Amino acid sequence: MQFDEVVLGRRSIRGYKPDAVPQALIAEILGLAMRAPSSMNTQPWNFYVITGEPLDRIRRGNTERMLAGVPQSREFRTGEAFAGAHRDRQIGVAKQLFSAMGIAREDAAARQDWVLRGFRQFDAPVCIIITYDRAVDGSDDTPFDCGAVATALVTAAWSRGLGTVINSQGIMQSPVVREHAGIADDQVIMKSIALGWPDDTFPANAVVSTRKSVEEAAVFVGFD
């Protein structure tokens, strides 16, 4: 694909096919992900990349631990809740997505289905947990540095026919994925990347989120 096809036609995808994914492949990816800009060079990120039964055991503890309460362990700060515009755009993407799959807002049963698919990574074949160094922790730079080969690495991915979404859901329970992926105490977990083949048939998929205007999001300085 062009450059500007690829960037104008990924999306999420929330919809795998059951396909394995083959190693070689990912790797080609990661390997192109990692020529994304890092400050002064550091490439504080590091990547596990899980499947088969590992990622199971991963998706099924995250899933009971949250269905029985136990506080969320993320190692990244989340910041206070949404508002205004931000909230605005959040709830406007679920609502794109629930109209897509079907979920009336009173039907309380499909609603906690969907957010079990994201504890479960999407039921995609593979997850990718993207971890930074810890002797980098707290510097604004280090996770700047992982959204950006995180951009690259989906935008890899797209490039070669594999859908992903990047997403929090799946890395809720640390200490489950910590214990299950085999992640290194150096290591922050940063986020997770659910990533497979697309199912086309899958109605989500076929959303498109909506994006501010260049107007809105850019102030020119200095132009004629």
Ligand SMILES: Cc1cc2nc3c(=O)[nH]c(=O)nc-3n(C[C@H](O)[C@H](O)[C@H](O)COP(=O)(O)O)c2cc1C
Contents of the next structure:
Amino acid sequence: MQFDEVVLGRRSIRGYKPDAVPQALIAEILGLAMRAPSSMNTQPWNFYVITGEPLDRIRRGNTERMLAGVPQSREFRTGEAFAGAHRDRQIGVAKQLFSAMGIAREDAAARQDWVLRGFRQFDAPVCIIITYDRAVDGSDDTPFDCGAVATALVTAAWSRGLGTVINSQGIMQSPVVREHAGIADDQVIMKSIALGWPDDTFPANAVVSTRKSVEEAAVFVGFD
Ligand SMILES: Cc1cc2nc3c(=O)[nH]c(=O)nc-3n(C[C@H](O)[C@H](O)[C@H](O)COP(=O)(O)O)c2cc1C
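What does the same protein look like in the form predicted in complex with this ligand, given that the last one was the form predicted on its own?
Following is the full complex, with the preceding chain placed first.
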């Protein structure tokens, strides 16, 4: 695939075929992703690639704790609730997804099902937990670097026909993930990426989210 085709075609995938993903293919994708730049080439990222029974235990643990009302416990700052344009965009993509899935605004049960799907990692056959070295905790460059490698990872996966969705839902109950993935104490859990072969019959997979324009985002200085 050409670069433009990959970047413009990629979208988050929230419905997967059950088919396994070969370990060698995931390793190849990680190798491509790790060509991402990082602050002073520190490469603070690491990956726990989980499938099978350990992933099922994480799905169960996440779901049980969320249903039991256990408060979220992420290992990084989350900031305030979105407001203004950010809130509008958050609602915008949610509306697109719910519309594609035929989930009505007042259908609390269907909305709950949708949320639980996220805590199950969208039933994907693979989940990649991105962690970073605790030694570089405290530098804002570290999450920046993890974002760079995550973007490279999802585009590399797409170029190989694999779908992904970067998500926070998978790591909102970090102790569950830490236990079942055996995450070392010197690692901080950053983000989760569900990965697998896209189910083309799953309506939400067709959703193309909007973007603000370059004119809105960019300030060009010194150009005539
Ligand atoms: C840091 C981050 C956290 C995200 N968390 C979730 C999540 O918890 N659940 C979800 O369904 N999507 C999640 N997403 C996916 C975004 O909703 C998605 O990337 C965005 O709406 C743009 O859509 P696109 O990826 O299809 O282009 C997350 C994405 C990022 C980068």
